[in-house]
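Starting off, we have a lone chain in the form predicted on its own, written out as structure tokens.
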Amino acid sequence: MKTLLVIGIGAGNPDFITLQAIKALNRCDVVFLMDKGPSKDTLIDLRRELCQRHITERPYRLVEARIPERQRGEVDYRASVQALNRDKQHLFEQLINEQLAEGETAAFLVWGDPALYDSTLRILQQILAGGAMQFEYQVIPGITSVQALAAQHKVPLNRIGRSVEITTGRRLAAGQASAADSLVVMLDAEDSFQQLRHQGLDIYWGAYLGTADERLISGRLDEVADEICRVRREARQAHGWIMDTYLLRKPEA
């Protein structure tokens, strides 16, 4: 039987990887590296570094593959994501079929945690449901950007007895976020926090968390929103990509 390990590698800092993840890496015969293109070479470089640093108990091989891109522009978002995941499924099936022998173990290295805004688990479940191939898989959790954000700003995510919601910039822009006491926003490409000005909110924002390029800004949203927009724009131009997360909430009385 083939075995797959879906390993959360943390939000960017090589030290975020857990002992459980290191042990899992040392079980691997193959590590699949999903390439997102030249603009995101640093993401795949980190994965290589983690393998070189931590896989010490056995020989292994790296297999790189280019991830399909999601169709953007004036398209239905949900339909475009479903199409992307179908393309990824075909790619994963090819990798498992052609690059992994019976009895071998392979790893998918997932940024952050496999259970939060990542489709790897859904895709593997779809492959198994299709019945064309069989394998076992295990999930190793990782430190998310949400946890890293709170740690870097030295704030708790929740208040005593209050709720926390994790949502996306797309939903925030569409007015679909709830009235949770603490609201964590991920995947915001359009600076959607600007729609919540003049509501007395505080924001704790961070990009490239845990890396040498980390950027942190916090304060009253009305006062720092323009600065965040400027820093995001400059960082994206400098690096070709940006991963950022932020926490919104009203100040305590």
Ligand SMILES: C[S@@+](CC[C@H](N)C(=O)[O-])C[C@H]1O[C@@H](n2cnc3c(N)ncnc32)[C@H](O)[C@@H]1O
Second form
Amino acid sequence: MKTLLVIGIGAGNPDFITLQAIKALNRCDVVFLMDKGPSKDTLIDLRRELCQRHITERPYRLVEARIPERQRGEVDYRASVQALNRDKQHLFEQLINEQLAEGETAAFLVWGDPALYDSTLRILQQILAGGAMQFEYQVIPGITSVQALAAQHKVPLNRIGRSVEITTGRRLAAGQASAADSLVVMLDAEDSFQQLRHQGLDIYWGAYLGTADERLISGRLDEVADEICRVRREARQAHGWIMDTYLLRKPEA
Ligand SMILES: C[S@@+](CC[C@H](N)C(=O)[O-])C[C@H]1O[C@@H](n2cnc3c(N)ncnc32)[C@H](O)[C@@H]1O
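For comparison with the form predicted on its own, would you give the structure of this protein in the form predicted in complex with the named molecule?
Full assembly next; the chain just shown is listed first.
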């Protein structure tokens, strides 16, 4: 039987990696290195560095693959996501078939935690459900960008006894966030926090969390929104990509 380890590597700081993840890395014959888009090189470099630093107990092979990207622009969003998932499934099947021998163990290194806005687990489950391939798999949790954001701003995510919602910039822009009094927003391509101006909210914003390029801004949304828009624009220009996350909420009564 082949074994797959889906390892959360934390969302930016190489020190986010857990002891459990290091032990898992040292069980691997193969490590799959995958990323996409302009952020690819930086994020693959971090994964490579983690392997070099922590895999000390046995030889291993690195296999790099480019993750397919979603078609953007004038296309139906759901259809483009379905097509992307089909392409990703095909790539995963190919890697498991061609790069991993019977009895071997491979790692998928997942940014942050595999349970949060990441398709690796869903794809592996789909492959198994298809019945054409068999393998065992385990999940090793990682530190998410949400935890990194809260830690860097030194804020708890929830108000006492209250709920927190995690959503996407796309849903926020479409007015689809719930009335949760603490709202964490990820995957925001469009400064969607602007939709919530003039509601007396506070924002805790962080980009490139855990890395040398980390940027943090916090304050009353109405007062800092323009600054965040500017910093996002400049950072995107400088790096060619941006990863940011933010917490929005009403100030304590
Ligand atoms: C596809 S999701 C992956 C989330 C990841 N699995 C996690 O646990 O954080 C990518 C989004 O995560 C957030 N993100 C990931 N790493 C980040 C970082 N270092 N700083 C700020 N936001 C980050 C951003 O909102 C980005 O658009």
